[in-house]
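Single chain ahead, written as structure tokens, the form predicted on its own.
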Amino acid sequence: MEAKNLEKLENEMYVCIRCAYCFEECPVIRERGWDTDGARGKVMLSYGLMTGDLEATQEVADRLFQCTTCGDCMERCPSNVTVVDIIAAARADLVKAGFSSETHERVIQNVKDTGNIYGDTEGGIEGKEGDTPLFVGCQYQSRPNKTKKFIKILEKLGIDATISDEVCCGFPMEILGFVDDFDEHKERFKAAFPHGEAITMCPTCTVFLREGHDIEARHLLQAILEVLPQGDLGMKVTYHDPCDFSRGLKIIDEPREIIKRLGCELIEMESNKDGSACCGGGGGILMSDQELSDDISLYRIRQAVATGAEVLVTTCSTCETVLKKAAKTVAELGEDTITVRNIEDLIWKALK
């Protein structure tokens, strides 16, 4: 196998003094158990690859796609080992060396085919001028009677949104190993959204608005909280932060602050800012692997529960979907459950 990808990060690879920090709270090691379940075990893996001592096989590239992406290893590295680049671009060589699943193959397509990760041909957000640029991206064109809540949250404040006819931002072809379709994909994007600068909807899109594309990306919730009134709901919450949040824009203190002025308790979980637990739905194995993404957001709905809040927030719809379907997993098991709700349902309601 061809490790054009890897063989940049030769490296870095390097780096990884194989101490097992990266260990602690990985989700899929604590799910399943294995070296190679975990970033050390990924590093390794990806250097036998690029060595050629290891052989690319099925079993290689299932393990190196059973990876959410979180970067919690990257936190506690004392190496500061760039573990999701490499797993990027293991991935990378394995998916030209003919290694991708269908499920990813489909997603890919999807976006060729019609400029969003499902598929969809009709629906979406209509556009509008504005003074500010938003970028909705998938998760929130295939959902948008919540993206017209949050869209009139904006109008509500005082913020006048420009909405083109967008196309994903790519970052699903980055991460799953299709780099040359996404060479070719960064035109496209360009054409529909020729902005230098955004505010976004979703956290994953903000992060590779500014890494994939040179935008100047800005979450929405970082507008909002500038123009937001004190509110008075008077709910215990408990707050879920998303990886792309916390570690990747360090977007940590600011929903909280929301989360506050809304009037509502906020108590932390165990895991919590940028040592989060991850809710299992990143790096494609929400697509790829149900099972492992439905036990590591199992583990996360319990920490949620244990903090005896009302409800669970989090500022992203993966996150969101992914916990909401295992509360129900939970309360089907007969254990206590929690209600789970985006942070625009808080704002929504203290608004109105």
Given for the second form:
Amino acid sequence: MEAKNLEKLENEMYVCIRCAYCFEECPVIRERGWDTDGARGKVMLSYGLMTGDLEATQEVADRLFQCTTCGDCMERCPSNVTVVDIIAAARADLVKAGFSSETHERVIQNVKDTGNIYGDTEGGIEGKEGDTPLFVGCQYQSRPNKTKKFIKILEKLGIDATISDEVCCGFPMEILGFVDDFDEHKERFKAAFPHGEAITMCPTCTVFLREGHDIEARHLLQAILEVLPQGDLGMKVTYHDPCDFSRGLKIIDEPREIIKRLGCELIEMESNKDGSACCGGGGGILMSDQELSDDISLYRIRQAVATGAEVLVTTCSTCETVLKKAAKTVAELGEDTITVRNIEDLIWKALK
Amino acid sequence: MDVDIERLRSIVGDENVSDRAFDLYVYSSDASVHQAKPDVVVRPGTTEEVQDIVRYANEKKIPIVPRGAGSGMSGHTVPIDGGIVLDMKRMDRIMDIKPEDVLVRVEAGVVNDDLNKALKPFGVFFPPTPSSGNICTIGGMIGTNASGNRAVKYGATRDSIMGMKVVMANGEALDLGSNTIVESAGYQLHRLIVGSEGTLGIVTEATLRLAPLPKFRMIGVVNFDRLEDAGNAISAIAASGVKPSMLELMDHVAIKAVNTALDMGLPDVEAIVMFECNGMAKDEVDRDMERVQEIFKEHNGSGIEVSDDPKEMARIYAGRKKLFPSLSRYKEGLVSTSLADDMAVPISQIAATIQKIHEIAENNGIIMSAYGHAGSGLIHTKILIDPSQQSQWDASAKAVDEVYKFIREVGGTTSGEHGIALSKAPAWKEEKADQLETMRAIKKALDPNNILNPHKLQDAPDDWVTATDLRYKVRG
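Can you return the structure of this protein in the form predicted together with the partner chain rather than the form predicted on its own?
Next comes the full complex, and the chain you just saw is listed first.
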């Protein structure tokens, strides 16, 4: 197998001293238990693929795709190894060599065909002119009711958004190993969203607009916090930090401020902030390994239930989706459960 | 090697046995420079399963290597002769917390920090505090007699082990030690097992002695223009009767590494010492901190800062905490290797040893930093090399030899807390030359077929560089 992407990160793989500190909260090794499942194991597999000591097979590829890219390992790593970059490079080389999952291929084809990861061509958000460019993102384009609510919240708070006929930011191409496709997609994105700055709805898009497109992106909760009045919801809530928020963007305090501003009592889960446990929805496993995704999300929902809060609030629609499913599963298992809401639901309720 | 995979599956279940190429590759190395593949990885869940596996291995003379987190730095879990790697992490039950007896019974795969989290509500803790406490297992700590930055006050793992269940090479499970604080005569075999690196038996359970959680804690930092003054101050503290809970030293290479990599602005001095005192009463902690500061001042320490505020304590300790990533990123192309990484010397020899380490590094054209738990005489080094160059390995091997020669001359020991295994075996065998045959006789008596982590410690190869493949690609 050619390992052109991994070769660029050879030194980074050497920086990994294989101490295993990344095991501490890695959701995959916690659920599956083999050293191969942890971040160190994946860095080793990547190194073996690069040197040729390890033959590229579908099984090796499957292991490298069994990662939510939540980045907890990078928070724990004493050498600050960019583990997710290494895993993404390994995936890129494996995809180039013909090892990918059918579900991932379908997502990428959807983006190519429709500009949206779900292949949705109807029901998106209509374009409009305003003062501030808003990047909606695939998740919210495909949940128009939710998104319209968010846009109304912005209007109520005096933020007039410009909405473009946008296409996917391209992050799935980058993280699922379709990097050549991203090179082509980048121009298409730029033509559809020709702004140098934007407010965004999805934490992952926020990170990728900054890193992949050099756009000065700011999540809309940051904008909302500046103008949100005091509410009196009086609910007892716990908050799940999406990985791209707390670890990617270091947005930790703002959602908590908003929750308190809405008049809610916040109870933290056992793991929180930049040490938050993963929801199980990222890195492509939601599509390629549903069982693993479910196991990871059950762990997180049980942490939420243990707080005794009425509602679990999050700020990412993927986290919301998988945690809602997990909440339903624990209820079906006869365990205590919890209501899961995206933060805009609470803001909407408070502003009404 | 001919290993009956089906038989192993019948013992622990299909899902807990792997001979898949990618698993064998991952289990072929740890945090050391070594690499050697096992034939199979097995994950037992009970002592009985370990017994069945060991009986089978003993019957067929198949090597068996127990492994916890695989965070060892000298090749403890690298299966030099292939065979079975026994991943013990499934055995992670905290079985019996007995605060009234100040002890706890755990399985070998329990992680140190998980244990302390479970003990916290009872107001007690397991005192050894290795930096790898977030992931290292009790079994691994017993295997290496691990300690950490609070060993200066609480001792090493051996000081907190009361008993254990051990599966011997014939498959028999022995209950060693007792549940009592004192135990009189007899061979006290549990103490022999501690530090034996899986070569005499496989620990499946342990009874650990606990300590009360200190209620008060203060941290401080002091700078020294001369390394010798820092060494003398640490000696004076050791002789003073004050028992700090931490005394950490960073040398000027370590300071430069932190400043270069992270621009932390640490003072440009020969040594920085971080210190901590803890206890159950505030006045006791205040008194100890005052006395420690007096001693530092008497030895020309300057720029002293102390605090009991959690944020300030974190800021003061940040330099030491950031040292690890700084060394890993000291210079593009250089990697941080764990060689000669944890020698211990009599406390009076700390400054001289660090000076000697710098001299040896310079003479051999490599970069070595020195830092560590100075209060217990323990010095960590990292050797920064380009691992693709054979000449760098040759220079490292020569430097390692010279460092250990000096350590022996000043009455020190090869490893203070990480263990011997492969990388340190040549030096350790010189240090313990008069005892090797006794050790081999013990090994032979307890493991006549030499199946338990063979060719480690006294039986390890004489050249660590060629003992196994190196896990780096050496090109020229």
